[in-house]
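Starting off, we have a lone chain in the form predicted alone, written out as structure tokens.
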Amino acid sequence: MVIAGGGFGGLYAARRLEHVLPPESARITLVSDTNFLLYTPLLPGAASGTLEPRHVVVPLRSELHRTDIRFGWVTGADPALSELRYRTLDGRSETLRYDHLIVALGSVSRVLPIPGLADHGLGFKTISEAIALRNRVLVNLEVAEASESPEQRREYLTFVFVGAGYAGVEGIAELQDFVADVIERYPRARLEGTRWIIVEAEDRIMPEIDPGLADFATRELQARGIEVRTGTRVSAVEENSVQLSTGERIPCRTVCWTAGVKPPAIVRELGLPLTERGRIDVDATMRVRGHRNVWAIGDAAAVPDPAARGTRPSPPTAQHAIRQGRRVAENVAATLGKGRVRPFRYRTLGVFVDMGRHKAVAQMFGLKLRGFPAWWAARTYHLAMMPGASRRLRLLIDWTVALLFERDSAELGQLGHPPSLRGFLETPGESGAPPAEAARAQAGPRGP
């Protein structure tokens, strides 16, 4: 068994296969370009400093005990030969033969060809992007604090989020909450004040949830001073401004793009049928159409949504990917005589939108919650869904510390980017020693 992708779908498929298949009957191999699962619903907490970044990821090797994990990038496949190709960390090209292949490659940000967006915008889908956004916010505060120009300060203290889905709403709410906590340390910036704007092309924010809950979320954002621009698009992004479709030009230095996702480009190299929107075409059992031993799940697959009677693909959420991973593992096992192949039947149990400051909106089991009860329900749900008791304890500690103590405002953009030793290389004689002695020191000790 080969699984391509180590996100929610891939991890839970591997875990289920380990459980339902005895060790002697199957070998499970998982290929992933990261050695961890990112728990994406908690990404805004990592960006705002509420959660330690390491506590929102799950190392694959700590959850999978019989799976052979290969760290690399999928480069293609040949379904006719039952082969998957990938590139290792050290640049080698490897080929895996499979009896069954589960494609769980997830999604990437859907970036539109807006002038300047790719050059000046920031994404908000990976842990590195979340930390980069936090660092950008802190750098902007530092620059604004040192600036003598009110116009320049306003540019650095204005933050624009594009896309008002889950990621955009939670991201802007958490980041504004973070800045509100630390801005007292920046007297000039505090007097100038910050400006927060969220831009959405649709006529309301979060079209995925109940209109009443979306309206409550809109009022909550506006009550905090966040400007909500619905029915509006971004037409251009420059280094120090954003141009809107309304003709308004907003001076700003930070644009965060959260306007949707799409399947990664590699799915087009797998030799599998795709839908019009580029997702892998599968039936209700998640078997790829026309291929008896290839399955696809998660954001990269057009799994029919049971809630819509199969008339549209399932939404790209962690909830669906987890359940698809479990069910596809059971279906693969069924082809080996362990049970029977069954269709994907999961319907969304609830939605949670954590907006910081003990505020959230939630809908679960037919109930609509707002404010503190929804915030408590959201935290409880994520705590329950996080794999591993030790990681759940770490989350609980992080949240408790955030309630009791001030947030840290250290800008850590150097993490993962250490300076090269070449910049500190001494030339002979630079250390103060005579050139001859420096040469002998570099040559090292000599034999007798």
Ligand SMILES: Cc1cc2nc3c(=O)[nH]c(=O)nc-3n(C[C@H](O)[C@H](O)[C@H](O)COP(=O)(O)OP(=O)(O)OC[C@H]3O[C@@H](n4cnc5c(N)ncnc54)[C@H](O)[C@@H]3O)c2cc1C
Second form
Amino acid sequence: MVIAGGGFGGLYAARRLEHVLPPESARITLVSDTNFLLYTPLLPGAASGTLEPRHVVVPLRSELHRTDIRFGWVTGADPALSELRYRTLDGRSETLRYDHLIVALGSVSRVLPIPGLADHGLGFKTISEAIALRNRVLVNLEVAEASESPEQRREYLTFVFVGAGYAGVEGIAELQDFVADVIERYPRARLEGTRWIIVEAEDRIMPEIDPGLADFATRELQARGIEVRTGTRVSAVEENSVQLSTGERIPCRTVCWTAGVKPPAIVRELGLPLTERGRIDVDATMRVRGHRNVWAIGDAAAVPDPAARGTRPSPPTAQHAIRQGRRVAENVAATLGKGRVRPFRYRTLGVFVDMGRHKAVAQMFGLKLRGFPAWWAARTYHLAMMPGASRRLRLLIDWTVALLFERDSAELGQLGHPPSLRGFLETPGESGAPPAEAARAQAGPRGP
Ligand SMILES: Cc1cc2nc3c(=O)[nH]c(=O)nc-3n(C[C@H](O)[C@H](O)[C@H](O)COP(=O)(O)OP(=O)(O)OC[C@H]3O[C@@H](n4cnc5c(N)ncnc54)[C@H](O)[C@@H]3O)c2cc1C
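Okay, that is the form predicted alone; can I get the form predicted together with the named molecule now?
Shown next: the complete complex, the earlier chain at its head.
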């Protein structure tokens, strides 16, 4: 068995395969371009600093015990030959032969060709983007604090999110909450005040969830002073402003783009049928149409949504990807004589939209919750869902520390960009030694 992608769908498929197939009957190989699962529902917490970035990822090797994990980039496939190709970390091309292939390659940001967007916008889908966003917010506070110009302060203190799905709503709510806590340390910026705007092209926020709960979340955002602009598009982005379809120009220095996802480009290189929207075309059992031994799940696949009687694809959520991962593993096992192949069935029992410390909206068993009870329910849910006892403990510790102590406002933009040693290279004579001696030292023991 080969699994492409080690996110929610891929990890849960591998775990269930390890469980249902005896080691002697199946060899499981998983190829992924990160060696961890990014637990995206907690990404806004990492961006706001409530959670340590390392605590919102799950190393694949600590969760999978007999899966052969290959850290590399899937580069193509030949379904007729049952082969998957990938590039290793050291640049080699490898080919894996499979009896069954499960494609779980997730999605990437869908960036529209809006003038200036690709140059000035920030994404919010990966751990590096979450950290960059937090650092951008802190840099903006620092610049605004030091600025003598009220216009410039306003630009730096205005934050615009485009796209009101999970990522946009949770991202803007968590960051606004973070800034509300740290702004006390920036007296000028505090006097100026911050402005937060979320722009959504559809006529409501959060298409992934029930309209009633989305309304509830809208009211919660508005009650916190976040401007919600539905039925509005962004028409241009500049370094210091964003232009809306309504004709309004908003001076701002931060535009975070969270307006939807699309399958990664590699999905087009796999020789599999795609839907109009570019997701892999699968039937209700998640088998790729026309391919006996290829399956696809998660954001990259158009798995018919059981909640809509299969009339539309499942929404791109972790909740769906996890259940699809488990069911697809059982279906693969069924083709080997263990049980029977069954369609994907799943009805959401609860939905949580985290909005910062002690704040959330939730719907569980038909009940709508807000504020602390919803936040508590969301925490409990994520603790239950987070794979691995040690990860759960780390989350508990982070949340407890966040309850007891004030937020950290250190800007760590230099992380991941260490200075090159070249910047400190001594020139002959600089070390205080006579030039000839310094040159000998640089040339090493076999020098002149
Ligand atoms: C900020 C944010 C918050 C979210 N909050 C929620 C939430 O609260 N609840 C919820 O249900 N959903 C939420 N989601 C959506 C959820 O993250 C996705 O629906 C889910 O991750 C989809 O799972 P997947 O397995 O299809 O893809 P992923 O989890 O993205 O996994 C895909 C994997 O494939 C790897 N990959 C991609 N290309 C290659 C390649 N060429 N070679 C090798 N490996 C590759 C990727 O690195 C990744 O590891 C959120 C998303 C974001 C961005």
